[in-house]
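Just the one chain here, laid out as structure tokens, in the form predicted on its own.
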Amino acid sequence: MSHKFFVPGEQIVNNKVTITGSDVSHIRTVLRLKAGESIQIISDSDKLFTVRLVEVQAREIQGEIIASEKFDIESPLAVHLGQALTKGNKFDVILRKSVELGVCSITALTTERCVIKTHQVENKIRRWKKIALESCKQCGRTRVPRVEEGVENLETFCRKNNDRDLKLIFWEMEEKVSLKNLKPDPIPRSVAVLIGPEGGFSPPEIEKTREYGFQTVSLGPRILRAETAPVVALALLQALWGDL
């Protein structure tokens, strides 16, 4: 089986592939591949490319596409996650797991009960984009989920996602409605999801999201940790209407 690597679309031009970054060291020093040998390339398309290495240098590898085949493991359900800021490195963990579970976009949110403030995470956006890319490589996805450039408030997220097929806010105070109770018709192809911080959403925030058509949903009788809730929610959504 050939080794697979993710290469951004802009680094593939006229069947010529340029590989940079940490993958260069992996190909050269770990796999010890030489010019003339082949690897497989995943890009932001629905194709899997077989690439023959042409030049293997210290900082850059050049290759040429010699074959391609249909390859798309993206979920048919586009999930747009609005995740409230969390303490420590929890947001990093949530981001990695969300990418593995097929999320389409991730937006960091500031909410009433967030302990972390917006100015404390402005320099983390670049790192989050890198985490999304690395997670995408690890799980073999063909598209890198979008990490929004800034931290948004709840109303901005609701407004930007107003046209999704389904809009859900997971809330520990919801006791009657769970995902298994929902019977959307037709089957949703896009869903906006809101997950709160360690202290959850406040009642006024819940009412505000309801004004935008968001429905409160329970994740069961137990209180889940902030980093557990999005993983459970995404897994259930993919099992219901996605590809799990």
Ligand code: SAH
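This is a predicted model, so every value here is computed, not measured. In this text, rigid core is short for the largest set of C-alphas that superpose within 1.5 Å between two forms. Positions refer to the first chain, counted from 1. Compared with the form predicted in complex with ligand SAH:
- Rigid-part rearrangement between these two forms places its hinge, out of 70, 126, 220, 211, at 70.
- A rotation of 13 degrees carries the smaller rigid part relative to the larger between these two forms, according to C-alpha superpositions.
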Given for the second form:
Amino acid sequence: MSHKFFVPGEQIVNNKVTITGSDVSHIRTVLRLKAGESIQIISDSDKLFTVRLVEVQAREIQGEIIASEKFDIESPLAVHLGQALTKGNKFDVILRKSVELGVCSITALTTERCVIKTHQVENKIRRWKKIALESCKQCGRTRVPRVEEGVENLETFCRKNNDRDLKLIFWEMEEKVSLKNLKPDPIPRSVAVLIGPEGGFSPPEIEKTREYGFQTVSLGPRILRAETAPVVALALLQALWGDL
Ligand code: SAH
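The block above covers the form predicted on its own; next, return the form predicted in complex with ligand SAH.
First the chain shown before, then all remaining chains and molecules of the complex.
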């Protein structure tokens, strides 16, 4: 199998492809590929292109598309994650792992027990979008998950996600209901998922989301850390109704 690289759509014009950035040195000095040899390219489309290298220069590589085939590794289950802001770089870590696990959209939430201030939101969102794109490249996804603009509150998230097939709030106090008890019929194609901050959700918050049709779900008898819970929830959801 040849090597796959992610190239943004605007760098593909007709059948000409321009590769820039760190992929150039990877192709030239690590893989030592030369003009005439081929690589595979994915872009923000559902196609996989076979590209023959035409010119391999120090800063830029030109190639031409010689074949294209359909390529779709997106999960049939669209997971919309509402993740409370967490301390330090944990949110970045959660974002990366969620992309690897096929998340469809991520919304940063501010909740009662969030200790993170929501200033400089625009910078944060810009950085999160960059991380989402980088993670996509790394794991070979063709569709970049949406990072919602702005930090939302719980109610806004609940309202926006009103139409999802399943609406779940993960709560460590829920003792009975786990994902495998749910048995939704038909199989859900979209799910809204709420994960709390280090301090968890408050009881009034749980009540509020119930009013919007969210159900509380357990991730087992042990309390998972804020950065572990979304990873486990996503993996389980994809295993039950997605593509894991
Ligand atoms: N402060 C809380 C734990 C919060 S963990 C306490 O110590 O009791 C952060 C988030 O992860 C929670 O809000 C919840 O959404 C999720 N979570 C962690 N462990 C869980 C479990 N066993 N079941 C369901 N959700 C869990």
